[in-house]
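Just the one chain here, laid out as structure tokens, in the form predicted on its own.
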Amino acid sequence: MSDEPEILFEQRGVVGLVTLNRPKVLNALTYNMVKQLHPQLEAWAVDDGIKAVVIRASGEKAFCAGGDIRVLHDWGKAGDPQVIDFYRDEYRLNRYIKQYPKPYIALISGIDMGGGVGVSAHGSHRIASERILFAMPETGIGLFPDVGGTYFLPRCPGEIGMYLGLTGARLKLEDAIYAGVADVFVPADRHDALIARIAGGEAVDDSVAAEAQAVEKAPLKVQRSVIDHCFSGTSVGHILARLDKADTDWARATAETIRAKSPLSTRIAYEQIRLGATLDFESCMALEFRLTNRFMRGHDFYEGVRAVVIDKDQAPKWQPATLDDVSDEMVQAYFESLGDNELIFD
């Protein structure tokens, strides 16, 4: 074990600096990191001192790789509570960054997945660097594209959430930007510039302006039409079918990756997306809370985290085993009220 903080605070000039310390991990996210970030930005919310908020991450390969899922895959096969605590919490943190009141600047450099992805991409400043590897890849292991997803996925442009949320796809650099999880481009090497501007007092839209740099073309640009086409389908079938019918290299590459995650986890996100974007931030986070809670108690998270990250045979026995086998039933009982469980803000 190290002895280094998971998490580090520090105040900069009129910046509370946010440093995401577990690099040998990917700077996964914890239940510590969590308990900790939240009451800081608390404090820095009432502090006159301070102006903003900056987060990065240290090392170069990850902003966050996302939950650390091994840890909360043996809480939930120990039906260790939490599981679900950590759960709840980080998705309060998650809302409260969305609803922060001072300007909240991600800097992202390297791999931003899931749970990284919930304390970034709802900040009021998203930077992403050359380095950035942006994904949603739930589904993959047994579950949902959470951490806000819900919301932002179905206000990406057109259909490209969905896309995003069924498929796991990397987006690089440009197509991070294009699919608006990242607002702009600052290089690397001019993140700590970024953070001396605002530091020193200069207004945080301008300091983000004189180092932001053009993008090349979105490769994702270039797929637009088609991924709208597709993704409209009214159903996963009728995605995969008109997929099946594009009969190019991407489309089947593209259906053949949908295949082969979890069935009931890309029916319940392809339900989840499509009712998103008819609801607000908080009863978003409160439906992936009902989704969460139901998804600790199945089978397709731990089978997936086996496969994936334990046992890393990448063969994963689904149950249901094929969208066929999913019923509606079963994907709406994902959705239930938890009564007196609910999710709910302070």
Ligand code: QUE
Contents of the next structure:
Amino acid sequence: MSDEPEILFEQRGVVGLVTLNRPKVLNALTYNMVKQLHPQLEAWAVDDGIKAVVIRASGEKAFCAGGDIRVLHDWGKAGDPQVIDFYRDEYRLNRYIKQYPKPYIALISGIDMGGGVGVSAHGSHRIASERILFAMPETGIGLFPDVGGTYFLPRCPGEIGMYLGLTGARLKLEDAIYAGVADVFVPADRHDALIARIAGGEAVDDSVAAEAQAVEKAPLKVQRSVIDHCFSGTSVGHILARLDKADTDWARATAETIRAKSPLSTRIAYEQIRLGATLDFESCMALEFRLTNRFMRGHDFYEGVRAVVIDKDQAPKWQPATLDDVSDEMVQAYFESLGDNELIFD
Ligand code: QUE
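Moving from the form predicted on its own to the form predicted in complex with this ligand:
Whole complex next, starting from this chain.
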């Protein structure tokens, strides 16, 4: 443990500046960071001296690689209720950012995955650098694309959201903008200049427009018609059958990627993303909280974190082991109400 604060808060002119500050662990989001960020945002919301919030991160490698899943794994395995408290407070924070009353500007440079997406993608201004690497990789650790994935994935162009949620595909700058998870490109070495403009009182939209640069064509655009055709399938099995039939290298690799993920996770993610298209943001987060509660009582999350983060053998043994072994009843049970424990908002 270092003495460095995990998250830094600073007022710069009229900007409330947040810096995620765990660069050695890719700025993975701890419960402590969530517990500090939410009240600080609330204080800035009612502070007349603050016109906008900017969130950025320390180090060149990552904006935020996700939740502190090693700790969540340990809490969950030990039956520590903090694991559920963490998700409840993280999702409330995601929703607060979504409805924040002032501009919320995320400066995204480096890895931006899972929990990092939850504190960036719902902001009013998502600024990406040439180093952004975006993904929702949760099906690979036996979880599902949460932190608002239920809301934003079905709202990506065509079936790109279903593709991202099932495969955990990593997007570079051009594709992140094409997918709609980032708005504009500002080079990393201009991020401080952008903060300075806003801090000095220049209007946020003018500041962003002044620093924004054009991007190249998105590689994902080439696959768009195949994505829309295959991922509009009516089940994970149907999507895989369409990918197999497409008979291209890209389709083969994509099907193989999905087959390596937790079968239960991909089945849940499919239903979650289809359902999310019809729900408002708060209902999406309440749905995610149901799923999180069930996953924390299940098997695959612990096995996924073990294989990817703890032992790093990259060889999870999922239960159930195949898509066919996941029953419709098992999937439906994950979506049932939590009764008195439903996620509610103030
Ligand atoms: C899926 C995830 C996460 C992940 C890998 C996945 C995730 C996360 C990390 C992570 C963070 C910091 C580290 C590290 C891994 O990895 O949420 O090694 O230092 O935080 O496939 O959801």
